[in-house]
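Read the single chain below, which is given as structure tokens and is the form predicted alone.
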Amino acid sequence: MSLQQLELPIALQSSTRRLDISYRERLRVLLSSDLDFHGKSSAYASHNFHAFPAKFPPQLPRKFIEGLTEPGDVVLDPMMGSGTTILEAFLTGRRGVGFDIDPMALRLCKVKVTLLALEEIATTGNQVLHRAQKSLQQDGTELRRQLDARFGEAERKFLDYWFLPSTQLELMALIREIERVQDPNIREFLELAFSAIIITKSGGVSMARDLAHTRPHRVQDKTPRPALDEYRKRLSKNLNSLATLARGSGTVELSHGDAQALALRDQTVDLIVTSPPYASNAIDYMRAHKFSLVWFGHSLGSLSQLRRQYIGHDAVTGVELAELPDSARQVVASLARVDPKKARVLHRYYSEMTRCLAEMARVLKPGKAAIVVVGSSKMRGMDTRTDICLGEIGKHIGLELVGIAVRELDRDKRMMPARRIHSSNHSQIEKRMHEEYVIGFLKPESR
């Protein structure tokens, strides 16, 4: 299902707010416009601070933010991920409110919207690099002792598998000096740069390939790049990006929180733009994020437990399943005839999304919109029809479904866990991740 293209007046093409048309019609026009953004650069402000899988282009939330809100309005992303919506709200003078339970998402988002003095960061970063290099040359024995003392047995085995001993020492020297930085905002900026040389689209300092794509594979003959050299380059790149962030005039509120139970009052949000996870853990964020998080003191056991709480996870024990509308129930029932366990996984996903959409409806002001960007999945060869099912679930809880637009993914820009769709040796996950759906909901005035 997709919206028919509308023939737009010239004035409306440049700004949907210039003509006196209804909010609903503005939403329809935005949904029917070009949402692909192929050829558009996403490397501005702090969007490129750190790799993150399946980010939507910043032009997408900006289009809806500028078209449906005014400066000072509240823009919510209840599953903020890399913080694209939040950063765009900040840059356009809105109040960005974001929630997530992923510790890497929270770290990344906070740094991306924090204004800092460039000279102070550059000076501190150079001092960290200098002291790390000096300790590697003069204090190797103590570094190895601290490295052994820092991690438990499971974490030690993990690091030994994925990082060469020499790389571990370099990273230990870096993280030790970063943790000595007194200013928490500067320290977090430096920590994020540290993470970015580990979780990266290509190259990187680990023995993994495609780590940023969440499906890492250990490459026996890979030669990892020197950690200090990579850190110096990443720090310089992030500093250059930070220089453009000063143009942001909005405010930001970030919290650890579950999208199924938002810590917000009723009817306080002017716009929601969010992109929920895929069903059945198709994009496994924690599988990549743990490569950095273990260096920040998280145990693998705690991260594994947290991963089970993510929306779309494939664990089904102790999960509360919701009553689904006909479309979603039929998809789940069809899958159950082929694979009952997978059907319960899908039922879990639609149950979680039912609670998420109910929370969105609760916190939205009457007459305001929620934009939900989703991809569909195939489970046992069956299309989960995510766009249709979530559209019906939204209507079932009282939202108006204004329309569903289809956008083609630019696989050269959007980091998916696979090679491009035209590869001669592509997997099932590649075949299905070439488009996504932009669902436009409206909360009725009478709700």
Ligand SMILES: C[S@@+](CC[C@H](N)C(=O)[O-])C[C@H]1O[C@@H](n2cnc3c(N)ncnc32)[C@H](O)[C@@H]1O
Contents of the next structure:
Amino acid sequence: MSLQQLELPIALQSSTRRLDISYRERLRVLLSSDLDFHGKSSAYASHNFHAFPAKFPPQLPRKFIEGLTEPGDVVLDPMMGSGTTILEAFLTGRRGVGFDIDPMALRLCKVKVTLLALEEIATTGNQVLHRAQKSLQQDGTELRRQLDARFGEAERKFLDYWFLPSTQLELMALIREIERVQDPNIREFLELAFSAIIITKSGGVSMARDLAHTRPHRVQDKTPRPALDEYRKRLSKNLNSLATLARGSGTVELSHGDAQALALRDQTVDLIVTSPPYASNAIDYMRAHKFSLVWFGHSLGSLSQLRRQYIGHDAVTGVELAELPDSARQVVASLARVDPKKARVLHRYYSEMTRCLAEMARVLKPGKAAIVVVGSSKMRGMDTRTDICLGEIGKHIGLELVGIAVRELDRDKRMMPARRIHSSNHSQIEKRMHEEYVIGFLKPESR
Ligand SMILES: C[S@@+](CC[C@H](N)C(=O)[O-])C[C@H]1O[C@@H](n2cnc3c(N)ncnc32)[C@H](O)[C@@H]1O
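Complement to the form predicted alone: the form predicted in complex with the ligand:
And the full complex, kicking off with our chain again.
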């Protein structure tokens, strides 16, 4: 945060609840507390099972969940990503409800909140590793045949470009053994660890770098680590984290679904904590996730179709454009003077966010809050003012805007599109790229 604020001691935070200050006031206090969480670890429970770009720190949803809900309340994240909000709801005894359209997000989130018997996973994981090792030593020709049979031409080309032939064989040996595991929960746990050795900051066992930033590029001089060793390490790490998950006492419902049309009844949610995608595809989830999803049987064609449905995608044909409030209309109009095509992309984003916010308003109980965490985007060098525009859009559809807090991103933790600030480049807009905005809305009682 630009101005360091004193955080209320935890004891006082809970006593404010006991003193029954108004819900709106509690929301205000939370928004003006320290939301940076620098130096706080996010490596607890299953939060770090798998890399995911632009996750927010778990302390952020935790703060609003504990400050604004009671055990048993419904906490929604309609764009759950890696499920940070959902896992925090689970750990604090709430009812987490999550939606996303990204197949990787759904896989990841489900495994993160599934309690499993550690010994069974360890035994099955060891069997998978042992059998994969054996088939690599004795069965190379058959593995190569299966590799050819498993993928279409486009997928083969993709794999040949991004993975060394020896790595492809190792991954084939692993996935074949994982798929033989009967218990779906254990299989999904093992599949997630498989994916986690591919999608990493350094590109894991592929020839890519910057995969977890969703900007993969192929590097010639990279020697990928042996996949089986990486898998063993990752499994053991995730097993250790799983051991601490048992403390969770909440329930969770996860669905594939579009945040613009939620399969939820009106006025059923006690709190929303969510972070939507950036405008103009600044973080391109599918670009990274396809590196694993192809191994799980998705075709590249189907994934690129799906990619067009992500909020913030840059295709504009066939997308319904909404009428925007003044601030958003002006930002779109200024951009149109420089680049009309980009302006349509931004209009698409604000239209999609209008529909998301309207859905949030519909499903929230009257008097309850929605916390929307957004970053700013730069298009053609122009700041899209996402915080102000989304604040206005929320008001436009009848939500009360209680406040917008600024949090400073921890560059070492969060995988974001923004670059590091160079001392010669301290313009206002560059600075804003390293901040993020926590927008607090309230649904009026009378709605
Ligand atoms: C910034 S990420 C959320 C990160 C999350 N807060 C976390 O901590 O992991 C935004 C998510 O929105 C999802 N998304 C994009 N379009 C969507 C849509 N139409 N409906 C639901 N989710 C969508 C993306 O797949 C992505 O997982």
